[in-house]
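The data below hold one chain only, encoded as structure tokens and taken in the form predicted on its own.
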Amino acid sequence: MNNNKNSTLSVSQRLQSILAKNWAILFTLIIILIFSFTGKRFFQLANFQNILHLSTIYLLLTASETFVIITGGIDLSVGFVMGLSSVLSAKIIELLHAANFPPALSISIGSIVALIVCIIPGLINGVLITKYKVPPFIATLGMMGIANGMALIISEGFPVAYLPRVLPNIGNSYLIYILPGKAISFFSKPKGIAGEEIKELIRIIPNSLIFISIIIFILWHILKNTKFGQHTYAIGGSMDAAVRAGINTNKHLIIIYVLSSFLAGLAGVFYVFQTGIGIYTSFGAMYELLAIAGVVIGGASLMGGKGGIIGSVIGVFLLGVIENGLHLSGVDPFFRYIAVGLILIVAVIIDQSFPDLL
């Protein structure tokens, strides 16, 4: 009797562990199934490509937040650093383009300068947190306001829109274009197509997916297979133990927040490539919410020491599927925020309820 009971308990625990670890994947599959019936054109290759393409920015922000949250910190400034990067890069590109610089040179200079400048907020955050012992919540909250103010000053409160037309063409291009029975091309549309032929054009693999896949792989490798990644988990697990193990925790945390800010800056530059404009994030706090939600849904703990890039990718994809599915189902998109809030609460409850199984 006792052996059977112990055996049953062991199986039950294993089942709970599997469900607790993979609930986001299971929930995503259920949501996809539901929207396949309620949303027109939802279950199509083009739609899933669109979800991945539009999730690029959120993947960058969520990846940045993943490193920070694993250390037990939080970065509330990523959405507004993204906005600063967006308007700064766009403003430089606009000025150089107006001065008749070649588009490629204008775009390159604007992008590089924005990425360099966006390292500064992360450096300041890191120094405030490590040297002056300012709590991450307060340090990054202050930086959120500073970054937003700088973005508004640069843009004067208006979108930066007079940019080279090639920008959105690059940001929204695909690897393969197929015009059935007529033409196939790579990286750009077949020449000479117009009118009704545009509707027949099949687009396969957004270039943004290739770009973000490379970034995600590099970050996954750093976190999974390098000493830097091991130290990141160690700091989140126990700061005191990390110090006793000889880890330079202050230097490491500064690098973490610089990386977070850089990835947010990269998201801002890519936003310009996707939309063809630079715009400050007046609703930047929602970017932070979605980034943090993606990390937590992906299995990270807000207490630190747990999480991963792949889990965060799954979290972002789940949020992207919900937003897309609600839109195609004719539901008011503002319900997305309610859904994100509820799922975030569920993720935290699961983390707190099954800490030994995750």
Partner chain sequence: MSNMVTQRNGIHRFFLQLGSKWAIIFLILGAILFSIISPGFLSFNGIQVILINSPFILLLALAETFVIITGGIDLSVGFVMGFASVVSAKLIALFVVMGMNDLFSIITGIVITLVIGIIPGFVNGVLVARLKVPPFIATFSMLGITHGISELLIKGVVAKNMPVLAGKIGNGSLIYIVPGKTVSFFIKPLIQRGGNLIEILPTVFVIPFIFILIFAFILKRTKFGQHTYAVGGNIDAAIRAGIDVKNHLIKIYMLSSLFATIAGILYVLRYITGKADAGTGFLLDGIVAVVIGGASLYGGIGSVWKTIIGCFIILVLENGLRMLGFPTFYKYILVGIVLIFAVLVDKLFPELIHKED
Contents of the next structure:
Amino acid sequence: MNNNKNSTLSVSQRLQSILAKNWAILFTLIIILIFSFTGKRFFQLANFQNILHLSTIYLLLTASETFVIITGGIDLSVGFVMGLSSVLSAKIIELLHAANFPPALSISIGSIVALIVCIIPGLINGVLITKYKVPPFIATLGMMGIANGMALIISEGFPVAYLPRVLPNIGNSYLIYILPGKAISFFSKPKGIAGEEIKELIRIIPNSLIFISIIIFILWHILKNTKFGQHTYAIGGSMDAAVRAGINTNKHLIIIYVLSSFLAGLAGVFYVFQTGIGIYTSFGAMYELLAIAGVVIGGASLMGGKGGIIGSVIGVFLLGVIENGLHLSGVDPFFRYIAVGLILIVAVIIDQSFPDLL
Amino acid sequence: MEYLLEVKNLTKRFGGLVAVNNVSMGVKEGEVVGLLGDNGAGKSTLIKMVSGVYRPDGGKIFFMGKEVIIDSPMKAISIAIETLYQDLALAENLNAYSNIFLGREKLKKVLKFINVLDNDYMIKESKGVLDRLEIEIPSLRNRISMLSGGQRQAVAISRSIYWNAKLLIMDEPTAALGVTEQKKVLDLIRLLRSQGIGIIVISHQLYDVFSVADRLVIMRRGEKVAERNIKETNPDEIVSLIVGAEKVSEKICPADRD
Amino acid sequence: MSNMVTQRNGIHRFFLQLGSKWAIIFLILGAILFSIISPGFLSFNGIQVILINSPFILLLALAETFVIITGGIDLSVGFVMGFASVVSAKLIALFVVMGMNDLFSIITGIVITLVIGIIPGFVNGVLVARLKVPPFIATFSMLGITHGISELLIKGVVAKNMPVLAGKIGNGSLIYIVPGKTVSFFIKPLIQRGGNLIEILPTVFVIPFIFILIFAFILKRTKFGQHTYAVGGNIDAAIRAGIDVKNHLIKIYMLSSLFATIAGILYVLRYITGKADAGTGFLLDGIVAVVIGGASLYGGIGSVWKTIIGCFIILVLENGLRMLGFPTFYKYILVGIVLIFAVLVDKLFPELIHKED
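Form predicted in complex with its partner chain, following the form predicted on its own:
To see the whole picture, the full complex is given below, headed by that same chain.
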């Protein structure tokens, strides 16, 4: 089918195609350049690490959407499952903490329980979609409402806040702290620092980055190098072909949706670590839509069969850099919404103008 | 006699793939031309350029002696070219008469100035044309997704013959039909021919083609390889022309693009 | 799908008929149930309360009905509604400040907003129809863009200088009856203190309702409606039948934005203020209502009246829960369950009933 193709492409066409395939990275680099000039304190280690740190949640949600979207489905519930998880874990930690359990124990139990519970929405989604043939949009839409409702019930609409202090400390700390010329310490700030000196403290590598890198790497590996990943693409490319090739698509899809809600649950736990509170997800946050945006910017098609973790990661960073850059440039935050919208459209159009020529 | 439809050097590419390569052919009024070829020969693509679904990348189309640019299905329909497509092009969620009148719905006025669908008229007319094919359709109001393959085909055929075409293109008109029904369709084609309508028939059923066609045009891998008067040839020769008597190369024939 | 259409006995068919009408049965039963538990739910006032809160979901659901039938989706309606509320509030206030009389300020403000509000829809339509951007993405982008623009517009104070007349219209009713004395339309008659005044049909309900009547008719009985179904059912067939699919889709998305804009205007009339996020909750409710109403997200199937039933199911649930003292959270769970239930039922009762609905 592709016999005649390559020979009819000129050099410039190929160049265009390469540019198009990698437009997201190029664009990110360009705007980093621009923001370096327009943004105060943008081009600094601390700021870049901040971007990474804040992107953690989105990375998890986007990763989960990546799997789902590659199979040609969609998961609208991720944002709200995350809210449920943050609320649930926080509530449990709060209760145990109040009952005088040692922090380490209460945090562990709270987190683990939340993670386990968050498998359930994915399970239900998966069963509805495979066995009952409910379109993914609807199944996850319904689940979104249910998860949201549960989060609200558990938290009664209020943030869950009486958590051990050590939580946000873990969530927000770095691997290496350097007080130039004076001290180096790992995992926590050097002891005995006086007030002024904190300003000079250099922090390197947020803990969250370490965690997230490990998780992303594992997911990338699964998607790219394992049979499971291969089958995921196959189902997205042609469900029919996958079925006829003997793949147990029902089981596979259920696992995909379970994975998705599990990662969302993980995001919720991360959230608690980062902010020290658990809270339901408000409608305005649009986590799932931003996650989907990240995936699409990264090159996935909503039809399925295309996309990857690396692309999605780039998508998340692009969005993160934009938000951060706009903020530091003193631009009204609401331009961010506009920017995301425009970039998304550009992403899709580029994708369509250059179908896989290389 | 002048050609009703003539295409000269028609070419169509999809990316680097040439689906139709420099094909010229014609149909006269009151003539049935069989367009033959194996899968991937480019037959469907060729007729889709005449029916307005595709725009040619090269070549010209002449209708009734004048050059025409057929840039959309609307244009083709407006110059009285009707097409029956291989995939029937029916809307599954609509019923039989809505499909027959799709795009050309009959309207009536309600309260003097509001235009509303004239369902009664469309049902009556549809019944009339379906009866010509003598295929039973239990209720014209049912969604066609509930009909059998043959009934669906009847609806699609009815649509193509209802609108007084000057040129009728039929891509696999007998594909889903039983023997008796096939015969009725062939009778219908003969009838339309006698009324002066030019007809292009694409079909894999050589027997059917031989029983109605006046001329045959054979395509292979996007090109026209032969043209024959029906009286001057026979099925064996045609088969060998379709398949290619010389050694077949390693290349896999591109699938017919739809 | 099988051809064994009518070989069932009478009782079986009766139950099937019943099953296919589950939505309205559910609605009626739900309403009755709530009125038993909270007397006053179905009282005259109770119904008025439901109606006065209905316009937003009705209009957004109407918008989504058309879009979903074509096989697309419009995620931007919530923020277009907010955008329209901000624009109309600002315009009306502006005209009042400029010295224009109250009524004219309102009317002019509304007209200009209607024109502006169609633009997002036009852009959506062009993106989807001509640039082949998937509707999900195109409308999501538009969501973001209108959100951004709304928030930028709203910097500074909103809703100062809003004429009182606006609130009067927004909170008024179609019919006023002073028993034994007068009946008037749209305008509240003056009454003595302690006098009896009966108000029937909130204005903000009547306006969407008129649109519902008109567009239900259009969808079902005109060429435009027919083509909408065709595009959703098989877009290729529609193209080959000579329908100008691209322009049709653009019109559909413009229509959707129009409804959202009207919703935004009604919001301002009712609450005398404009908010960028005025419509956020209603987007999902609207989509859910359409699906409960039997539409398929793949396109080709749907009906305005069934969507309306879906809207009222959500409204009844919402109001019922509220009257029972449950915090609003439970609504999300219930609606989520009803949604899933709706789809499952639709699968169990494939259209054995004839006719395109």
